[in-house]
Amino acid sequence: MSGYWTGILTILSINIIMAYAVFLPVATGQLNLGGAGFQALGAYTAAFLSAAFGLNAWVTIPAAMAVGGLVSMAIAFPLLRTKGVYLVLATFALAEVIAGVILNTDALGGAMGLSVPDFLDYHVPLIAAVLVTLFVFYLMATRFGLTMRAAHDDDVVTDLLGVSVRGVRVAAFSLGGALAGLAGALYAHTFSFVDIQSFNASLSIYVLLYVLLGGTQTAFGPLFGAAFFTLLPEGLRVVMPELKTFIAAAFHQSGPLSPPDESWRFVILGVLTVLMMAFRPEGLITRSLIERLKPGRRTKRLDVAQEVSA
């Protein structure tokens, strides 16, 4: 496989275990916006742990883990005490100061950023992202996953069936912070380099933006956020040269034209994140829609029909 596909494998799998990091705390109803923060630790844990121990990828990958995990709930019990736009806030505010704090410790570099110096190839990103995806979808099966969508609809009649809101979202949010660490380690591995710039608020907001536009009620909402938004640019990268060539002929110029910039991937989510919200807030891929696209449920409509009239 050539390097620019293994390269787009590795995104997509870090990108995937990030939107199921986002995912848990959101399907518990609490907007996290700082997940570069918690991503960030898992980086530099890995990072910090290989390149000041040379321990190799199997120790360090757990302990960003644990770290992630450990932090974010220690940090649930009081972020938790806020809601709704405080606690957008809270993570928001948690995020930068984590990015403060690596960015002002002289042992993790500063600004200048680690290497690390055990790689890992795009394999291991990959089988973590089936791995992860098999056990958000496995979790959300459960009775665990159930009152996690209780809580999300409606906390207070939750509350009264005798379920710990608090408690399911604590662990949300935990289980969501050790995902974010395990995507942080493999980032760190595969690519080598960490550097705060990577994990900056805007990371946050792309990440939260994929989960919500994919969908919250259903595990299959960011797994298709998340790999919608990678492949969209990668497939503009093809098209939108061609675009800018054939309007530009078509205003009768010719000649090199500049290639167009990111940018507009960026732009593009914005639109479309404008339009979800607007037509379908829930997301693209809802509990209903996953209902009607299952097998056998036409059939049982005829039965059912067949009954009736018979």
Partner chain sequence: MLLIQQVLNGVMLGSVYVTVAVAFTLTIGVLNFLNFTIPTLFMLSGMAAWALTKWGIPFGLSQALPWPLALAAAVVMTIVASLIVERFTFRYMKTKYGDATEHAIPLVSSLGFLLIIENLIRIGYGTDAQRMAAVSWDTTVNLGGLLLRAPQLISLCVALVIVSGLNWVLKHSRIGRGLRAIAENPDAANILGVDSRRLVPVIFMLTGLLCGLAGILFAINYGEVSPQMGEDIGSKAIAGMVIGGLGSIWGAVLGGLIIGITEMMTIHFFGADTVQVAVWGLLLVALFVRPQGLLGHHSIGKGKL
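Got the form predicted in complex with its partner chain; any chance of the form predicted on its own too?
FYI, this one's just the chain on its own, none of its partners or other molecules.
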């Protein structure tokens, strides 16, 4: 496999893990705009342990997950007292604080970043993304997953039924932080270098878009959203030259054509994002859509229709 496609698969795998890291708090009704900060924690934990102590990835990755999870748990108690837009701003501010601390810490390389000696091939983040996906699907099918959905749909009624809504949200936030730490550690070991500019506000916004536009009602949503928004720009890179040639031929233009401007890929991506938000505000993948697509449900409908016709 070419280096280009291994890079794409690596980025896709890390984006899927990050999407699920943000999805878990969102599934309880808590928007998290600080994903990049927690990913930076995991990346720099793995990079520092590998560079300073020579530890291999099988030690640094669990350590990065532990740091991400413990920091998330520690800040979840005061942070989750806020709601709505205030929680979004608080998580965003937290990510900026983490970035500022890393940027001003000489032991972490400061603005120069850190090199990571221990390298991992693309198949490691790919396997990790598959395992994380299976874990989240299993988690959402358990009693804990049902309480997460209940806290999202109506936290007042859920609290009246004896469920600790705050405890559920803290647990989901902590799990999300651990997954973000995993994504950061995989990034560090597969790209062999980390710098704080890679974990900026744009990353937090993109990851949250993966979840919100893919859908927050089922675990399929973040998977589809991350895959769609990661692969679409690369697909447009291939399609746009052909599209420009087709348009030129339609208008009877001859002669050599200059390559299309790369910025048009992101213009098209932005237009599609706005259209998706306008026509599918609940996300592309919803519970009702999954129910309609279940084979057993279609068979049952056919049986009912045959009984009625008979």
